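Single chain ahead, written as structure tokens, the form predicted on its own.
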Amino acid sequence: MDALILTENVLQALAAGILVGSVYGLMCVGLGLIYGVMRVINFAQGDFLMLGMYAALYLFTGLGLGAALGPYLGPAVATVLGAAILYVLGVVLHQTLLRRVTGIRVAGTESEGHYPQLILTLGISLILANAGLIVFGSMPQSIRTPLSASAWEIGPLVGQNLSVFLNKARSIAFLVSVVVALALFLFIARTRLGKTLRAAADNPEAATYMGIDVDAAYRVAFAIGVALTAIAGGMVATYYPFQPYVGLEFVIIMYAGVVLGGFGSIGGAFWGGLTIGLVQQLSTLVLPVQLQNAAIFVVFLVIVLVRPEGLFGRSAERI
């Protein structure tokens, strides 16, 4: 019986790790896309996640999407609509601020503009977090549906004694994250705009000679990266309470996932986030919940020591 209980616990942790890790993976893909194309380390990415959470919440409640579309489809539609708003915000921020410290105009300068980029994105992060506290207040919020407190049962798998339970809200978040990630990979690989982003990432100067507007490509990449993380935020909001400083909790996970997968590789970023989700959930079998992040960084350090380029990265890989 003890072996059966242990097996059930391991399977349950694996299932939870895959569900949670897929959402982490989408967060990491947003950050990885921005870095892969623009070579910008965006400290404000966690705050865009927070804005995605609040946008999904207010759209879900304000438009009555729960009553109109039900608990399964309503949060997903609210999340996509919120991501569209964050896409526009990303375009505006790039056009007004980031374009001044990225692209051809900083090529050849000292540090290639990285120092101004770090200060600028850190400033944006502080402004968004504190503005969120003023506008939204400090009270934790969540997108309330019956799904967060219910689960699907898989099994019994062995006789009548072993089953795995999948939280419904996390399962919907998993499906949305996988679909969006696959759509992005197809977009990057198959579409003309996706190939333009890859060209701007590989060699901005040569892309300019070929008639590609590098600034426009960077603007699209930044806005898509923001929107992807906003989608992940909206999905997390269906099962995790949040407040204006929640971005700090997740931005560390994002960076760890991107580095694990291979900086500059969006495919690797997704697998890096999935790896973190699995480590986080499996660690609860032997460690208290408070030490989940410690387990993540122990595994992170081991992987970086063995493969400094990341699990799925190459030394010169970009998206």
Given for the second form:
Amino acid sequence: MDALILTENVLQALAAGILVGSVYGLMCVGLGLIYGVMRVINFAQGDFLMLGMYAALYLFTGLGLGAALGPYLGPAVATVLGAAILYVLGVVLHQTLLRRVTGIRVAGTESEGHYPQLILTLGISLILANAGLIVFGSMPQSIRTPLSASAWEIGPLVGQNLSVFLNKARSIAFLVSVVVALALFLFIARTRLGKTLRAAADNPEAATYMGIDVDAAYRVAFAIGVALTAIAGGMVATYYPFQPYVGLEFVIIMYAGVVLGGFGSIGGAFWGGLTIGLVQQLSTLVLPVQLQNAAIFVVFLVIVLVRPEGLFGRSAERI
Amino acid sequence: MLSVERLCVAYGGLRALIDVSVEVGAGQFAAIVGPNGAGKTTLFKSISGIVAPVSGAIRFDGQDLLAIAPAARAQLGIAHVPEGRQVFKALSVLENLEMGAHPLRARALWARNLEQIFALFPVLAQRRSQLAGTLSGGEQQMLAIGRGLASAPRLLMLDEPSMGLAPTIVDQIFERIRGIHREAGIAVLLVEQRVAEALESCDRGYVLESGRVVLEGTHDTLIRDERVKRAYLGM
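Can I have the other form now, the form predicted together with its partner chain, not the form predicted on its own?
In what comes next, the whole complex appears, and the chain from above leads the way.
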């Protein structure tokens, strides 16, 4: 009987880990895309996630998408629309600020321009978090649907007692994340624009010789990266309460995931995020819930000690 | 077609090019030779817009190139095959060539150009799906030239295509470059440290030393010049 309960708990944690981890994977892909193409370490990524959450929330409630489309489709559509708004914000931020500290003009300068980039993105992060506090208030909110408190039962698998429950809100978040991440991989691998982004990442100088506008390529990569993380944010918002400082919690998860996957590898970023989700959920089997994030960092440290290039990193690969 | 007029370039306080004038006519083969650090690569980077000159002018078909954004210059029909090849290492051979065909004009001619590039460098066809970073140096050079040709250029600028390659490969590459010039009628501007090979094929040559053109002339005048013979041809 004990063995049955243990098996059930492990399966339950595995399932939850895969669901949550895929959403982490998508937010890591957003961060990883920006780093992989622009070589910019973006501290504001957590705050773009936060904005994605609020954008989805206000579109869901304010625009009446929740009432019109129901609990399954409503949050997803609100999230995607919110991500479109964040895409535009990404374009504007790149055009007005990031363009000044990235691109060909910093390649080959001292530390490749990383110091101004760090200071700029940290500044953007602080401004967004505090502006969020003024505009949205400090009360934790969430996109409330009945789905966050209900689950699909898989099973009974063995006998009558062993079933796995999949939280409905998390399952939809998982589906949306996987579909969006797959779409991004196809876009990067197959389309001409995707190849152009890879070329601009690989060698900005040679890309310019080919007639590729590197600044424009970076702008697209930055805006897509922001939008992807915003989609992950909107999905998290359906099962996790958030406030304007929530970005800090997630930016740490994102960096752990991206480093774990191998900095600069976009596919790796997804698997890194998934690993973080699995570790977080599986750790609840043996550790108190409060120590979830501690478990992430222990595993993170072990993996980085054993494989400094990350789980999926290859030294010659940039993207 | 291309005319560089009294170009001056400086890095910080260091003058890299001083009053350099170079002329390439339509369909011509021009060579710029000279020792390391003479400013040859700087001249190419100015033409492509990676380096901004202090003074002087660069014209292509009468248009002021300096007023055109660097990335827009490829659209005019200028292909720059850079020093050290600079292929996109994480992209496949075919994807590298596709990126060469970025200018809209070139995309229309893509199928025809690809066939010609593969005919010129059959090894690229064999390795079309291999990552460019895994090619040998000679193959990467062929890819870099192929990538330049994929842009359907009217002027092909080659920066030290012989760098770091075995002599037999160098001979092969020079032969292909001469072929491209002869058969496709593309104007070529070649920068080389291998003076003998470069001067052998050119219509017009320039000797660049410490940022200045110290000697220029037609193929015949240059190879008969006593200074060139002594300093570069070892005669």
